[in-house]
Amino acid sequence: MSNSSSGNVGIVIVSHSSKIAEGAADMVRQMVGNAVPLAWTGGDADGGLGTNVAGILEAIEAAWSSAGVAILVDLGGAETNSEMAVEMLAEDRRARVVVCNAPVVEGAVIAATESSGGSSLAAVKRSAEEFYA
């Protein structure tokens, strides 16, 4: 996981595979540098495939920005756990975190590129999801 102190929308990558999550985060970092708060989580506690709410909460915290956080996920379980994590956030933060319906790698790169230009959370989410439509 890595973080940035910018006011840009943060990006969280959630995958069932830690290697996919880390690789997608590496791609994002190479595309936008440190302009965007970025964190990733993947795999279960035993190093196998899976996701967990605690890891997602840690990633949201690591990528937190007052502009909000966009979460990109790979499969249904990652989406469900991400939504559960969002519901566990303090009420004032909950409205500033969105789960994007977009491919995890392409969506993360597009979302981060949009964020690096100073776009709003809604614009970052829309850009990521337009790729999928």
Contents of the next structure:
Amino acid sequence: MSNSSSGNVGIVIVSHSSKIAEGAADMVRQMVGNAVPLAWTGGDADGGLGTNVAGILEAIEAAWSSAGVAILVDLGGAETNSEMAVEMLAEDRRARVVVCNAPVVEGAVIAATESSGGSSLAAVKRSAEEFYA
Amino acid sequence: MSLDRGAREKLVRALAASMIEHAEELTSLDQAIGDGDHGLNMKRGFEAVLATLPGLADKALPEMLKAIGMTLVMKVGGASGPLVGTFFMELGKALPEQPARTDLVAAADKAIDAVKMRGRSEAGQKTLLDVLVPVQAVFAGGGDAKAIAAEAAQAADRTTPMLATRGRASFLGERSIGHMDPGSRSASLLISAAIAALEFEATS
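Cool, the form predicted alone is there; where's the form predicted together with the partner chain?
Expanding to the full complex; the earlier chain stays at the top.
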């Protein structure tokens, strides 16, 4: 998990596999650089495959930006757990976090690229989701 | 229905015991059409719930249910954590401390709606809703404990020939047919365990 403070939209990568989450984050770092707050989480509470709400909440915190946070997820449970995590945020933060309907790796790279240019949360989400359009 | 502290603790122990005892069965169901971790996940979640006893049973029923839900959300992992956790949390939010049957029916309605929203799912898609919805219909229609438990078991069985259109099993398409939905099975087990614990309490 890594962090950098900026006014750019933060990116959180959530995968059932911590290796995929970490690897996708590595890709984002190498391709986009450090201008974007970035965090990842993967695996269940015991370190097995899965996702967990507590880990997602920590990642949102680590990637927090005043511009908001975009979450990229892989399979169904990652999405459901991410939505649950968003609902558990304090009210003033909840509206500034979105779960993107996009492929996790490509979505994370394009979302981070969009974010690094200072785009809004809505624009970051839209760019990531164009992969499914 | 009046649930004193002893009854609340008995209820929690019964729910946890059913998931721990059936962990392997649930996992093998999930290996057929999911990612093979449902039993382990539910076991982990309810072991975490058990670890909060006896303090958990000191809480009033609504607070206890909310606490169970939160622990499941945090510990289960996988989609079943938020789904089953949401059910308990919403049930807790909607119930008074000493619920009458009508309160339970109304609260279960709200909790089921919350599960539908959380999973963006309806009955008929081979998920735990295929147990929750028909069981609720029997409960709301005045069915006794025996009828409710029977419906829970039959409803889980009825997911076997269903085609999954939501959840991990939906990736398998036609191949999801012929296997019982693991989430339906765990929901059925939890309902039966709750009924057994509460009935025993009422008659002892």
